[in-house]
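Okay, so here's just one chain, in structure tokens, the form predicted alone.
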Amino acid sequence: MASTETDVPTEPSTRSGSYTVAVALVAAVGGLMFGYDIGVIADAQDGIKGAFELSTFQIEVVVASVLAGSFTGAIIAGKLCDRIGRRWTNVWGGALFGLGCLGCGLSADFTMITACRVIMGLGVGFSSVAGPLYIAEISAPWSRGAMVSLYQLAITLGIFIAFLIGLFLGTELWRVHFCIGSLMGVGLVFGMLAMPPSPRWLVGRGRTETALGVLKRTTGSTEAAQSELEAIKVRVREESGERLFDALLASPAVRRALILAIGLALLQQFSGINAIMFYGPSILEEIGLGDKKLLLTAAIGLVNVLATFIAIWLVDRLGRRVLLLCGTSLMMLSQIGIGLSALWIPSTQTATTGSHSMAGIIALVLIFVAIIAFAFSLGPLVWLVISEIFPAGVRSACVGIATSANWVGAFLVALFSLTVLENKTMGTTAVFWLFAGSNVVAILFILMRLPETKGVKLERIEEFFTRPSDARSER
């Protein structure tokens, strides 16, 4: 069983810490992809509801085509990873959203937005693989919780983004919403291009004086570097040759493992969190808010961004267990607390009277909670979990699989929550709800599944899955 002591030196530079923070930011800016893309579309839909003249439907088609793409995107991005390396995968996955980001705002039907939905996707699938990757892998140890966090941050803050440029902007100008976000992806092409590649992608080439020297630079001292890197070899030589398949015939830790990131990929979508960041402006009219819903949605993208700062603080403090089954119960409370008050607002309100109900402020109220939940636990700490359990042999291929799940699972949501919250009878009560039990299911899975990796090597996590019993103890 693994050792429950963390792994930071005694003398940790702070230099070293400011550039593995600088790394980190520029991968991030595959998050700032991936938040802008969920924000972008909350806003544009009604212009291109009335551009395209779409049905309901046609535009949950739009919405979740580029999730499909997302889906395909983190497939591939499991093998390019290991082929191309890390840097290379997120400079490509820039150089597709840029493209699908045009191609966008310069549709000219039904067809071609969603084909260019499916290539931003691409883009994206690309780098949600190889962005929280690459950083777990270039952190120090005793750091990593919160620097794969900021990929989360960087999510938040292209939602915000997004939501701000909407509330800015307005509806008819989506064409404009789209062609800023193609600026994200140049940016990820040429920040991706300065920087390292991964020390273990290196180790895996052959090129350990390379890595060497990137680990110098993460971890601030030689000795560390150079414990770091004979753990990357010995696991290296171990792995050599190593399939995915063999390895889940051969190996219950890699079996065990795939099982808890497929389902904390799959749970936090079901949480209910893209539902409310793809149609907020539609839960908000729901709720009686609708006046104000661009004003509302823009404040839902600030509270997210600054409820991450949250996980980044506590991440390496508290570690991932017990934030993780606080955030996910506190967003349950919420979620039944909105489908209640959703029952008691009003029938004859609407959306442009100025006039609110109780219930609908309430409902409005724990919106932000629940936002604030998940942004402090499942938002960053499934992507964390899913980029440190895995051995390196086979890490990015699971990674791929587990964000491919993730994929599938935002892609149910974006397509059938909108269906279900413009039912008159209990639309918005019935979304909520069932996005609280899948809560539910969560803090049982996180309780019998999840073990804690605060502080640990990435090459010694492994360790906590040969015993699963003992897992959730170990500290």
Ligand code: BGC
Given for the second form:
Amino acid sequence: MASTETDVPTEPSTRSGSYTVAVALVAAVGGLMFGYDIGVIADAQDGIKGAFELSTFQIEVVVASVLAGSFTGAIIAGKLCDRIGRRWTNVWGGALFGLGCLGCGLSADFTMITACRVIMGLGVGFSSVAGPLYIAEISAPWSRGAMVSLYQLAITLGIFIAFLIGLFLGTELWRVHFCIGSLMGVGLVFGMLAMPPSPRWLVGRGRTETALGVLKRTTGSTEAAQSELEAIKVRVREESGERLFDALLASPAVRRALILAIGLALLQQFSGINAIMFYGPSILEEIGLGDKKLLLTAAIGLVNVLATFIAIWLVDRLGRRVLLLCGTSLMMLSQIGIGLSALWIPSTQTATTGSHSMAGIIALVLIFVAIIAFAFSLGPLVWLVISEIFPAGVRSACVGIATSANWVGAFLVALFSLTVLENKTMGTTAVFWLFAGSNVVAILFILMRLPETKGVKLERIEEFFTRPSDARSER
Ligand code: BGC
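For the form predicted in complex with the ligand instead of the form predicted alone, what are the coordinates?
Then the entire complex follows, led off by the chain already shown.
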């Protein structure tokens, strides 16, 4: 790239700004579904197990089936976003999630609940691709970071809401817990039907007049909309008819961007966040705080929501690299500390004794630090970077691939962390040190591969990958 010009045009009008925020908030309902899905199963497990008399393995299948659905959904959504558009893919995501939740709530046996969890997962998979993509394409360059971070805020809120509802309903009313989730699906369906299609997708379909109409509303001025439309048209013309496979073979830029996206998607999961999200109560027991585990898990959920605001506030000011590097380093340091503290916790403390050791309290504080660090960095920014670095012609297919890699990572962490945690000798320490090691890899990966895309128009981001040496020399 020839300059670090940040493409920040004239100040956006307040009205167009609030219109874009409203559109982004509606698409972010998909994030609520994503989070609710994580939170609901943690609480409902016991009730489901009792109702259908399931073995531990069957419960694992019920838990993991949603991840299989999300993985498949993300792959399908990559294609669907091009065929029927980002908006309609979100609508389908909401419908599938709503149906799946309702089905889980009404299920009669193990097979039915597993099938319905796969359907829920498909819905989450659809929206995890189409949601951030739609928000990125509808946002202006100067606020894209904050807008896409709203999606992560919704994920964290979804986890927290599911947890609060679970606290209120208890495990016996798990059917109601699932049925409440279907309201979010309905909200996404009706909300998205009232939203405009992505202008980038419209141009790709030759519907430039409609695209201009949308751009006028999002930019707030006819001139800005016209110039934005011209930039999109040029890119779309250059890329028309491009197929993913051909693009990968022909363009080193697309290859570099895809490696970056898949790497970040996996490293987000290998950061260890979901060991805390999925198995928080077990970890709290291990560090001798089992007597307060429900309250502390709720507090973890709340801190996760609140710390996401740091990203919303700073991402378009400080940029992606600084936040990611600070957050990942802080997470890595706190994980080393948690592992060390766990070594000092007296073994008699790891039951629910009621008295807490200093090492246990230190580990708890560090768990909060790790959550905060994730919430302002890897949490929101990975979704943001994935949705903004690809050229329009292959964007949705590549976002689909990277997002499905994220689901594979989530699946592996779900399987492997519990096994290591259950090792009585050094379980907690080993888990956190392994994740700290992965975060060292993440820091190096970000340092070497991530260009700063703050304030740059989507149409120009590809240039950072075309000539990475130029991009690096500008940092
Ligand atoms: C991750 C989820 C995680 C959540 C926690 C998201 O960005 O993709 O796997 O559970 O953050 O807030």
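Positions refer to the first chain, counted from 1. Fair warning: this is a prediction, and the values are worked out from it, not measured in the lab. Here, rigid core means the biggest group of C-alpha atoms that superpose within 1.5 Å across both forms.
S.K.: Once everything's superposed on the core, is residue 208 shifted 2 Å or more at the Cα between these two forms?
M.R.: After core superposition, the displacement of the residue 208 C-alpha between these two forms stays below 2 Å, so no.
S.K.: If we fit on the core, is the Cα of residue 372 displaced 2 Å or more between these two forms?
M.R.: False for residue 372: its C-alpha shift is below 2 Å.
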